[in-house]
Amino acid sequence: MTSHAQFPPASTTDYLTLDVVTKRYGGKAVVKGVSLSVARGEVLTILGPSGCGKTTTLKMIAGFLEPDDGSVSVDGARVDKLSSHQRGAAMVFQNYALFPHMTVRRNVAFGLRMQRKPAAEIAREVDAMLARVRLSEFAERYPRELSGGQQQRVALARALIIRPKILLLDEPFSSLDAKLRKQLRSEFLEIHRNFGITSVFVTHDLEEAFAISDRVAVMNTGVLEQFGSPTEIFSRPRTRFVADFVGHKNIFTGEAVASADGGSVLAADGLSIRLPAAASGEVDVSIPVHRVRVSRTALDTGNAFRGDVETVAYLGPVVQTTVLVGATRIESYLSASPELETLRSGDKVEIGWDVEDAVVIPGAGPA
C-alpha cells in the first residue's frame, strides 16, 4: 500500500498554482488530484514514468486542456477558463515544432508577427533575441540545416520573444544524445537565469530533473506522490514509489518496534536495523546508497553489519559496491578512495550507516 502525501494549499505569494486539479477521459481520471505551486522565477520539473499524467498536467497549465475539477492560477488570477493565448504561457515541444519552410529569423519572429508588431520593431527584437541565444550567424538558415541543439535554441527563442509569463517545456531534450542533452541543459539554465522567467519542465529523466530544478513534483498514475527540492526528493522520499523511482536500492520492509531510547528497531530480512524515530507496525525503510559506508575495519555507526563483497564497479569518481549480509544485498555508492579501490569480490567488510540516515516510509509494500 502506498501512502500519498498531502500538500498544503499554495501560498498567495506563489506565482503559478494548481489546486486539486483533475482531468478525466471517458469517465476515467488520468490526473486524479494535483496541488502544487511555483514561485516567480523558479524552475519546477514534473517528473514521472510514461503515462503518469505529467504532460496532461502541463497541457492544463498551457490551456490546451481544461481541468474537470480544480483551478489554475497565474499571479493571483484564475486562468483555467482562458484560452492558451490569453494566459501568457509559451510552450516548447519535444519535436521543436519549427516551421520547416521558414528561416531561423522568420521562425523566431512568428509570435511577434501574430501580435501585429511593426516590422522595424520585430527586426530589432529578433536580432536581439538571436544574439542572446547565440544564433545570429544562423539567422538565414532553415531548420533542416541546423543541428538538434541549434533547433532547440530556435524553439526556445521563439517561445521567449513573446515575453511569456510562464515557459512550459515538454521533454524538450529527449530526442538528443546524452552529451548534447547535458550541454542543452546548461544552456537552458543560462537562458532561464538571463530572462528570469518562471518555467515548468516535464521529463521522465531523473538526472535531468535534478540538474535543472528548484523544485520537483513526482507523479505516479495521475497522483502527486511528493513535491519538494531535489535534495528532499532524493534523500527523504515519502512513498515507496518515490524511493524506487529515484533509485534507492536498499529498501527493507518489516515490523518496527519502539525502543527505550525514543527510536525504534526494524526487524527485516534477517537484520535488526535501528531507526531514528519511534515507529510501530509494518513499514518500509530506505537507506540512500550514498549514505552507506563500506570498510575493511569496524565502523562507528549506529547500524553496522559484517558481510562479503559481491560486486565492485569503478565508475570514475565513484565506486559502486554490493555487499551480502547473509542473504541480504546492501548497496553503496561512494566517492572513490584508496580503500574502496582495493576491494575485490569475496572480501570481508563491514557495511553500515548512521541511524539518522534511515528513511521511514509509512505504508509497507510495493507501490
The other form holds:
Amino acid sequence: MTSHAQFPPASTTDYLTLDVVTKRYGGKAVVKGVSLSVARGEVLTILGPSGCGKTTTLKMIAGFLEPDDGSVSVDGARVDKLSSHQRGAAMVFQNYALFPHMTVRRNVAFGLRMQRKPAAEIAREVDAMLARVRLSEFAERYPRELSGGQQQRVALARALIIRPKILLLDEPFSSLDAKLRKQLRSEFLEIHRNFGITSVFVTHDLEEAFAISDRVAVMNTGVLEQFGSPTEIFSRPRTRFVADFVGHKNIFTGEAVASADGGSVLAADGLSIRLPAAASGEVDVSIPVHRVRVSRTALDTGNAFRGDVETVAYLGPVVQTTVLVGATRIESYLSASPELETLRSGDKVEIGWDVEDAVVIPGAGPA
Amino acid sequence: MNALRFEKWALGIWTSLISIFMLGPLAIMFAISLTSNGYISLPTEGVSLRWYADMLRQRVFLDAAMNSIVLALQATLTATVLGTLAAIAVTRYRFPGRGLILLLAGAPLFVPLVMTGLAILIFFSTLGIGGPAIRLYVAHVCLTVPYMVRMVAIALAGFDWNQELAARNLGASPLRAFVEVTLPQIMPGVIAGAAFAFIISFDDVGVSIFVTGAAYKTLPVELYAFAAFDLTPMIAALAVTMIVFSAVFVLLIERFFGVQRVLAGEAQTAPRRDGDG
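Let me have the form predicted in complex with the partner chain next, following on from the form predicted on its own.
Next comes the full complex, and the chain you just saw is listed first.
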C-alpha cells in the first residue's frame, strides 16, 4: 500500500510523526504503511471499527510494540527503539489501570517515585497536580471510592506528572453511558487545554472523534483510509468506507460521463445525477443528507426528482425524511419548516439538491 | 410446628451431628492425653499432665519435631517462590505447554499420597542420590507447590495486567512494577498458599514415610512408627500438641492476613472491561 503518497508530507511543525509504519503478526499485516503526523499541542484521533489496527497503531506510538517497518518520531528524533518511558509517551488505559491498593496521592506520585525524587519534592509536585485536576480533597481516597470522572482525572494526573511529550488515550470513554461519556470528554478537553499536551486518542465513536480532535485518522483493515481535519473527513470523504463510516447515507455508485458544461452526469440506480466536476468511469457520489431538499412544489435545484415520502420523523429542530424515487431511497435531514411538518408517508413530493452539493468520492485507488 | 421452624431445627441438629463427628475424636484424644492411667483410657482415675511431661522427655520426638519445622519452613519458602512464579506464568501468558504445566502443578492433588511417596522413593533410589533430608525436602516441595499455584492463581483471577504496563510506562523496571503493583495485590493469596503449604508439609505422613531414613524422621512419621509398637497415652499428648500448634498457626495467619477472604475467592481488583483488538 502506498497510502503515504496520498497525503501531504509531514511539515516541519509536526511533533509526532509516523512514517509508513507496518506491524505484522505471524506474517499477517495488521497495520499497513500508516503515515500520520500531529503538531505540538494538538489532539489526533485514530478512528475506526473494531480490529482496524487503531489500537495496534497506538501501541506502536506508545512503545509497547515495535513496528516491523517504518518509523515513529517525536520532536524530530526517531523513537521506535526506545521504551515507552524513554520516549516520553504516557498512556491512559481503557480502564485507567489505576493501582487499586494505592491512594490517589500514591497513584499520582508513582512516576516521580520511580525517578527517585526527594520525598518533599514529590509531595509538592503531587499537591500541585492534584489541585490542577481538582482532586485535592480526594488525595487519601482509593480509586474504587471515586466516580468514573474522578478516576479519569487520577489517570490523567498520574500520566501528566512525569511531564510526557505525548499523551496517549486508548478508548477511555468506551463502555460508559452516553451522558458520562460527554462529561468525561469535556473534562478531558478542559485538562488538555490546561496542559496543552500533544495527544493521541483512539476511538470507534465518530462523534467523540469529531468533538475532541484537531486531526482525525480513519483506519480500516490496517489501512489509513483518510487523514485530515474533522471537517475535511466529513465533507470530503476520500473513500467509500470513510463516507459510510462518517454517516453519509445517500451514496450512488455508477458510470459518469463528461458533459458539455464542464461537469458530468452520473447514471446510477436509474437516476441521472448531474455532478459539479468532470468525471468519467465508475465513481461513488455522496449527497449529504442536510443538502437534500424536499418539497410539495417544484424545486429549482440542479438535480430534482419526483418521489413518494416513505417515512417522516420529527426530531425537534430537524425533520428526517426518506423519499423513494422509483426503488431508490434518498434521505434528507432538514431544519423544521411549516411545509415539512405537514408531510405524511405516501405523499408525492419533489426531492433534489444543487449540483455543487454532490461529493465525488475519489475512491481507495487500487483496492 | 411450621415448615420453617422444622427446617431450622433439622439444620441445627444436622450441624451438631457433623460437628460432633468432626470434633468428637479430637475431644476424646484430648481427654485421653490427660489420663493418669498407664494405658490408653479416659481419665477415669484422675487428671494428670504426666504424659505431656513424658513427651517432653522423649529426645527422639523433640528431634523429629525440629526436623519437621525446619523442613516445613524450607519447603514452604521454596514452594512460595516456585508456585507464585508458576501461577503468574499460567495466568498471564498463553504459551505452548501451559496446559501441561497446569496439569503437572495440580497432579499431586489428585494422585494418592502413597503413590507420590513411592514414586519419589523409586526415583531417588534408582539414581542413588541424596540423603533423607534432601529427599524429604524435594518431596515436600512437590507436595506443596500445587496449593501455592492454586491460591495465587485465585488471587490473580481478574487481575488487570495493564497495571504492570502502566507502572512500566511510568518508569518502573519490570521487577519494581511487580514488587510495587502486582505483589501487594496478590499477597493474601501468597500468604494463604504458604499457610497451606506449611500445614500440609508439617502434617504429612503418606509421602514422608517412604523417604525418611532412620537418622532423619519427621514428627508425624515418628508418631506413626511409635503408635504401631508402643501405645501409651503419650501418643495422645503428642497429637494434641500438634493439633494446637497447627490451629494456632492458622489462627495467627488468619488474624494478620485475613486468609478467609482469599479462600472465599474475593476479587482484589477493580472490575475488568474488555478491550478492542
